[in-house]
Each structure stands twice: as C-alpha cells, then as structure tokens.
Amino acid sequence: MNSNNTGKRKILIADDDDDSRVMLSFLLEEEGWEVKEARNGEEALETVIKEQPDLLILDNRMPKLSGVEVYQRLQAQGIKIAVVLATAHGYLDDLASSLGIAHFIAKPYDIPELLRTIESAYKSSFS
C-alpha cells in the first residue's frame, strides 16, 4: 500500500488505549507522518482497506477483532501492508515470528527504538 501522491507518508495507529493512540499521533506527526487511528481490531480492518496506510502499528489485545485477527484477515484479502505488531505481554517475539512479522516493539514504547522499528518497517516494505 501507498499514499495517495500527497508526499506524506501515512500510518494507522490501531490500539484500544486513548492516551497511547494520542502520544503516538503527537510524535508520529512531527516525524512527518499522516496519521490515522482506530480503537478497535474492526475499525483498524476498515481504516486500512478505506485509508490504504503505507504501515500500520498494531496492538495485539484490542476488542473486537485482535491485533492477530486484523493481521490475519489482512493476509486473507491479499493486503500486503508493512505492520510493527505490539504489545505489553511477554510473549511478543514469538507470536511476531508465528505470524512472519519481522517487525514488533513492546510497550511500554522506548521512543527511540519504536521510531527505529517504525523506520526499518517502512523501508523494507519496498524490498
């Protein structure tokens, strides 16, 4: 997925908690980026295929639909989207590997090394 010629390069930030979405959007904005959110694994499916973000950061225990659901129901449409997987149980890297997502941070974030993950994501997603 890409932007839409806009020159800004557009992220969905899908996570059930409101102060993490609001942080995210703050800092991810004055890196430049265009940022979407959604509360919930259902609207996180919808805002990607409406929106079409070049990435996604997406919290693996929402309701609705889970982090895992999302990303699964986004691989069965064929929607090939760069995605930083995230969450705050100790589980990660294993559930990131079963699922083939190279990319996955653990909250609470480290700032630099999210920025850094959000950056690798971006770049090998034209690779």
Given for the second form:
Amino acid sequence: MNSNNTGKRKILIADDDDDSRVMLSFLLEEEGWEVKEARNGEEALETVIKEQPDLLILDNRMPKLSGVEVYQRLQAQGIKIAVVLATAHGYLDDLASSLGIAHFIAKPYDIPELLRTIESAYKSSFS
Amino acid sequence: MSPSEIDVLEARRIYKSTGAIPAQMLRSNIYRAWERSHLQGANPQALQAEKLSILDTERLIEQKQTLIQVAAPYIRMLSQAAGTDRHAVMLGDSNAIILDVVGDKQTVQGPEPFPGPGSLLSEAVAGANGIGTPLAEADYMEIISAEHFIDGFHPFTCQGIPLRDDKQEIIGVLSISLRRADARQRLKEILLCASHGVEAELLIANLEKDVRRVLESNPNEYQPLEELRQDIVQANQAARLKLEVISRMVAGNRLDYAIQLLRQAEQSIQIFRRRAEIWRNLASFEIGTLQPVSLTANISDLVDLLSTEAAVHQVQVVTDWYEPITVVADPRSLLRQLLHYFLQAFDSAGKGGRVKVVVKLISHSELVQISFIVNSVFNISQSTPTFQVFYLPTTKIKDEQ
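Output the form predicted in complex with the partner chain next; the form predicted on its own has already been displayed.
And the full complex, kicking off with our chain again.
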C-alpha cells in the first residue's frame, strides 16, 4: 500500500491514548511524515482502507478491535502494509512472532529507537 | 556582575587566604556544602576531579548497567534541550561517581578536562558540585560558577537532583552543567521532570518483576494484572513523548508551549506513580492486617486504573455514594476482592453495558453494603439487573475534639 499524493510518506498511528497519539503525531510530522490518527481498532481499519498509508504504528490494547485483531483483519483482506507493533505487552517478541510481525517496539520506547524501527519496516515493505 | 557573585568571589578569596568560610556571603546551602567540603579535606585549588582506574570504572559501569540504560533516553532528551549551548548531562551513582556523560563535542571531548565516567565527584573529593552536593543535601541543588568549591569547575553552572527508588532511597543523581549561566533556568524544570521520568522507568522494571512472580505462582491472576500493567505503562509512555517534544521545543526556543507541556508531563508521571502503587498492592500476595481503609477511595482508584479495561470492554462505570466511607479490612485483600468483582461485572455487562457500584451504610448496624449492579444491553430494560453484593464492617473516625 503506497499512496503519495502529497509527495510525503504517510503514516497511521493507531493508539487509544490521546496524549501519546498527539505527541507522536507532532514528532513524526517534524520528521517529514504525513500523519493520520486512529483512536481505536475499528477506526484504524477504516483509515487504512481510506487513506492507504505507507506504514501503520499499531497499539494492541484498544477499544473496538485490539491491535492483533486489526492486523488479522488486514491480513484476511489481503491488505499489505508495513506495520510496527508498539505495545507494552509483557511478551512482545512472542506476540509479534505469533502474528508474523517483524517490526515491533516495547512501550515505553525512545523516539530514536522508534524512528529506526519505522525506517526499517518501511524499507522492508519494498523488498 | 551581580552583588551576590561579587560576594561569592570575595568569600573564596577570604576562604583561600584565611581558611574561614564567611557564611553571610554565601547562600545557606552553599555555605553548608563548603563547610562539608572543607571538613572532609577537599582541595579548593584542584583543577579537575579525581578518577577511578579504568578497570574499576568498567566494573562499576557493568554493575550499574540497569540504571545507565534506564536513564539514557532522559539524558539524551536533556542534552537535546540544551541545544547548541555548551553543556554536559551527567548520571552519577549514589557515591557521586560519574557513570555516563552526554553533551556537546567541545565540552565532553574538548581539550579542557571535563569529568567523565569514573570521576569521583563526592564533596569529600571534589567539593561542592552538581553531583556530590545534591547527594549530600538529598535534594535538588544548583551551584553557580564560583560557588563550586574547586577552581576547575568555575566555568560551569551545574544543577543536580537525586534519583530515588520505590523505597525513596537515593540510588543516583542526574545533573546538567552549562557554560552559559542564563541558560540554566529553562532547563531546571526539564531536569526535575526527567529525574521523575527515570524513577518511573525504574518502577516499570519492578512491575515487570511482579508480573513474572504472579505468573509463576498464580497463573489465574496473571492475565488481568498483565493487562493492567500495560495500561499503567501507557501513562509513562505519554510522559516520555511529552518530554521528547518539550526538549525539541526548548532547543528551538519555543518556551511557552514547552512550559505548558512540562506540567502535563509531570502530571502523567504522577498518574503513572499512583497507578503503579495501586498495581503493586494488587500484585502482592502478602496478607496484611485488618485496619481502617477508605473503601470509597479504593473503589475510585480502581475505576481510574480500569479506565482502559472499561473502554476495551465498552462498559460504562458509575459509582454512587453519599460520603467517603471507611471500613475495617486488609487493604490488599480488599483491593484484590474489588478488582475481582469489577472484572466479573465487566464480563457480565458485555459490550455497551453498564456497571454501577453503590456503597451505603446499613442503618442500625456496623456494616457497609457494596453492590455491583450490572446492566447489560440485553437486560437494560428489565427491572432486576444483575447483583453482586457483599458487606464489610465499618469504622467511624473518632472526632479529635
């Protein structure tokens, strides 16, 4: 999935925590991304279909579909999108590998680390 | 040069020539620091700090790896906020030995010897300074240029604050040194917030240990506690993101918005701390003693803690009582019991349902009735919603008069 009308790379942040979403949007916009936001799993799914972002930052604990459910539905619908799973899950490695998600980061994360993970996921989506 | 700076220079001259510290010429906490430095034999003429051997430094850094890793993002953010000003952000251990330093290249790697890992900055060795003095005072301290006890530190204005563990014991110190004295004020609040951020990260490491312990000894209780832990970590994540934005804004001189955000970041850390404290009681297997406990405050705390859980289940939670009510109970058992009822009620209410918790005193008795009233979308029109009711003995707070 790659929509680039503005010439900017487009990223979707799916997180139910308003503060985190707003701050992360600010930081990613500074990094040159066009940012879209989703407050719950259902919105995330709708926004992926509508906005066709290049990358999805996916929280797990969300109302109206968890991150895992969002990812599974995207897979079921054959929607290919680079995903970074960003959660405080106690066994994040196991969760990510059980879903086949290669790029993940444990909360609380540091921004440079997140940016590296995002870049790596974005580049991998072309290979 | 302000009169106080003249006083400090004059105080130094007098001290160096007579050995007496003129108290009236120094801020009281600086006077105390000089006195401690003098009594412990620090040399005011020294130009640099003493250091551990390379081997001892490596050993120490190995031992303190957790603290160094936990503090690293906050040190980076502080350095980012200092921007192009000449500066160094330091992490020290509880003995005032430097563990990590980050700053601009000229300061940290320049020709002037700036204290690096392994440097001994206790007041006994290096006199009043931004690492040793906050530890000696057990509080935030600022040491402005000539207020440093040894000559070698005079180009810098330093601020430091002790870092504490969950038992309030000091485990280290976070400090920032700046060449431009006027740059210090805009960094003070960030330093304080960052120190609380580091302390919150250390608490998270403890929550991880608690989770593993619960999983090993009581797998049935693991899942809800693990989910609550994830929700608690979210508050700290929000604080960390705010600090990241703040540090970028301060570096770019967008100070007004940064100050507003700082208050919010501090608030997020406080929320995290309060929730982590409740969580620790929930995850504890210890049986406490019967004592007066605020039942209504405990329920309010749990409602707050369970806000994400309620949102995930799409359940509305309502509480109902006329006045704060205290009961006699084991606080930890009570909290776990309440959590158990809440989670059962969420399941029973289902998506779109409502859970109402009513607390009321039973007249002519010493009992309090706690009712969990569940309305699911399927029974919302029925006259008899689901009930969970239990009773606890009350205690009346005696009037002190």
